[in-house]
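Here's a solo chain for you in structure tokens, the form predicted on its own.
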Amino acid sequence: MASDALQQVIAGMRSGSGPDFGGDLEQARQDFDTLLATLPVEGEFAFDAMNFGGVPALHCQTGPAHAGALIYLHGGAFVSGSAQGYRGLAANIGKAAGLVTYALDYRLAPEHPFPAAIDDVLVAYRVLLNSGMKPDRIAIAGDSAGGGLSLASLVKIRDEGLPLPAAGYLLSPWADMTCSAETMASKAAVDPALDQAGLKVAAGLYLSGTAADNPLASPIYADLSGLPPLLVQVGSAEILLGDSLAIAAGAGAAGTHVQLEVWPEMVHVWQAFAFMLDEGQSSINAAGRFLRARLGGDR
């Protein structure tokens, strides 16, 4: 049975205050920003605006400078969201991993459709490499659309022949723009956050004519061999559960180390509610252990 805290989260999601990606986009963006602004950020975190070769970002010193970097990619269905709105979640993960956090403001659709977001991630990654940071001291993480973008970026980094980062961490990733997973229907009644119709609208804006099964737009269709170790966390009460299952199956079949965690009863990106949800902080702590192990701990 869901805890009181989880019931509060679900009630808030069902209240109608969240974004409707199937409706007016500007209204959805405003609603999403308003919702994100209600999430508290720990007072210990200080953020500085910066940019990577023209790509805006927020920097937070959540680990020693020599330890390495976490590139964080926010959610928002590729059409909304911001580093500012997700700064607390990004910093919590960076702190758990002992890494310096860089939350990117990659370009959004429809103004900047696929593959603009991937291009921005590659720019930021190259800047870090050119600064002298070793790739085995870098991790890429993201939630929802940012989770799919993280996986697509790892595929692109491999295909470009760049040295790969140490690990990827995907939170409730949206990695299939066809929106055809069986869980889109089977989990619809229990998912308080997302619906298939709204995601299809957002996918169309992001794709802007690109085929929905393009391997970089929908990385469940990509060759996932030769990627760094992946941690995938998803809730059992998500219509995107099928995307995570497909990622794990594809990566595992390709010989890529993948650790899939399906958290019972959890909803979309429950880690963002770590301030009130024990499972949120527990999952972040688990991710911190995973990342520290892949990056060799603090050094």
Second form
There are 2 protein chains.
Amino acid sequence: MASDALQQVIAGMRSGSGPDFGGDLEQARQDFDTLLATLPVEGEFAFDAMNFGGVPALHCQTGPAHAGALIYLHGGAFVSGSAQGYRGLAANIGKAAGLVTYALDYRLAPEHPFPAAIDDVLVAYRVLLNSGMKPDRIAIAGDSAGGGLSLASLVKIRDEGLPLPAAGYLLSPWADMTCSAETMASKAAVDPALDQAGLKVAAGLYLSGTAADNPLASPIYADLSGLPPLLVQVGSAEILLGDSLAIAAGAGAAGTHVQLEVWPEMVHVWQAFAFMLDEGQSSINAAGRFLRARLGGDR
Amino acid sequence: MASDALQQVIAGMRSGSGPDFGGDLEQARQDFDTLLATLPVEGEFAFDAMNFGGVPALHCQTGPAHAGALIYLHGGAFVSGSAQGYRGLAANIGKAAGLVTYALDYRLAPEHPFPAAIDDVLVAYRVLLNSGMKPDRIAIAGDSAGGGLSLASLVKIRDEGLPLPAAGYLLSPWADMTCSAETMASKAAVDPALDQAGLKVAAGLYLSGTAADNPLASPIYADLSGLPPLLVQVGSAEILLGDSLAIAAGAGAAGTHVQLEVWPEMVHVWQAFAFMLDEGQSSINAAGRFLRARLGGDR
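Mind pulling up the form predicted in complex with a further copy of the same chain next to the form predicted on its own we just looked at?
Next comes the full complex, and the chain you just saw is listed first.
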């Protein structure tokens, strides 16, 4: 069933010495960065280092300045990954949405555990607002840990009484630090990227003593009412499928507009392989249409 | 929060003497038909009575003959409703998708209990195929009981080894005759259209002794693998929200492409009020885009 391209992606995930967060963390981070560095970035994008009130970011002019901003939050289980490693995916999404891309380097655990990452997103968001950017011209997106972080940040923005951004886009979000979804077991055999034990180690480093069901650490336990429209994309071959189902159930029941897309056979954050995988670019294009419809205006 | 138009729809649902399937059934059917007759039908549509191998239907030329066909299955809890009553909604969807609309009058319970309705859909589908219509030019859609019936029919088409249609579109589907979703209670106060007790009466008439968790009577319990892409739209103010969540979870985990949209504040089959409710037409337009993308070709 799986296309040649998908088989290649899966084989790469299975053979790659994926990061082992239970071992030497610096080594795991290097392994992950090395893996990310193998992903080609389309040549047309130029990236500039900048910062939002001290929070480092990569900027890419993927849309006209007046169109609006995409805040992108990378994956890496809250303990690894970087804007640099995910710059190609972030810019691909920004371009599809017609927005300027800002990929944040939020602080990582264990040096900076929960809620440091959320605090950094809020700082960046406030700086954008203070710069005159209209909230209805801002979208927040992220993959994996960055997807859960996107959702937690939206909850925090609501709780702080700040004006809400126009939309959220969550790619294979990790939004439950208890790692207790039924799909942790039912999808274990078909998920080439993640396993429950590894996630639990990373969750422990991120939580650093905070309860795993804290609603900002694990936003599937948060009140998800009053949030902007959410697009959630997840593959059917993911142990994290359950996190996306829980987000759709919780946000939907709470009266937040949510669009959940489950993509057959797809694996964790398959959109990062858009350069070789048709479904990757199709998913990003669908997200681009979703975001353009919510952000409106001339772009 | 609710717009004036939505408040009008809700007030109409609450004040209307909704069908009481526990009382006199003929009276309930008449009440429901009277209710449906109050929905204006856009003047541009012309409807012709026809039949598929004995299964009556209303035909409407909402798209060019070569484009393809939309089989529409009306709501009414399997015991009431008609193609005539739902012709406006069916044609609105057919037009948005650019397909010729065929609204079926499948047989109703209790005179014709499960699986008569499914048998009728299969007869119509076979006649369409035998007429030379390509399966990848056919979509099946339905609301409420017709949404569950659409899903059950897709399962049956797969089980019979027939070629699959290109897509399914389920509006506020009722797909669980056990009526045991958690939202039966949690959304009872805000759902102006349906209540669990009424659904259970209708389920009993439809089942006529069949187990309520029979996978074709209640397709949330079916193997949902190998089905065409599904779009599921449900409102956040529906006791049937849980049925849609279960379909998304089951189909998604089984590797069927599923797009679930939960629309805030919307009530049971709000798309039927597209003539007065912006969200109704927006939802149908979104479904039109989904169906056009799956059916492809020149239309």
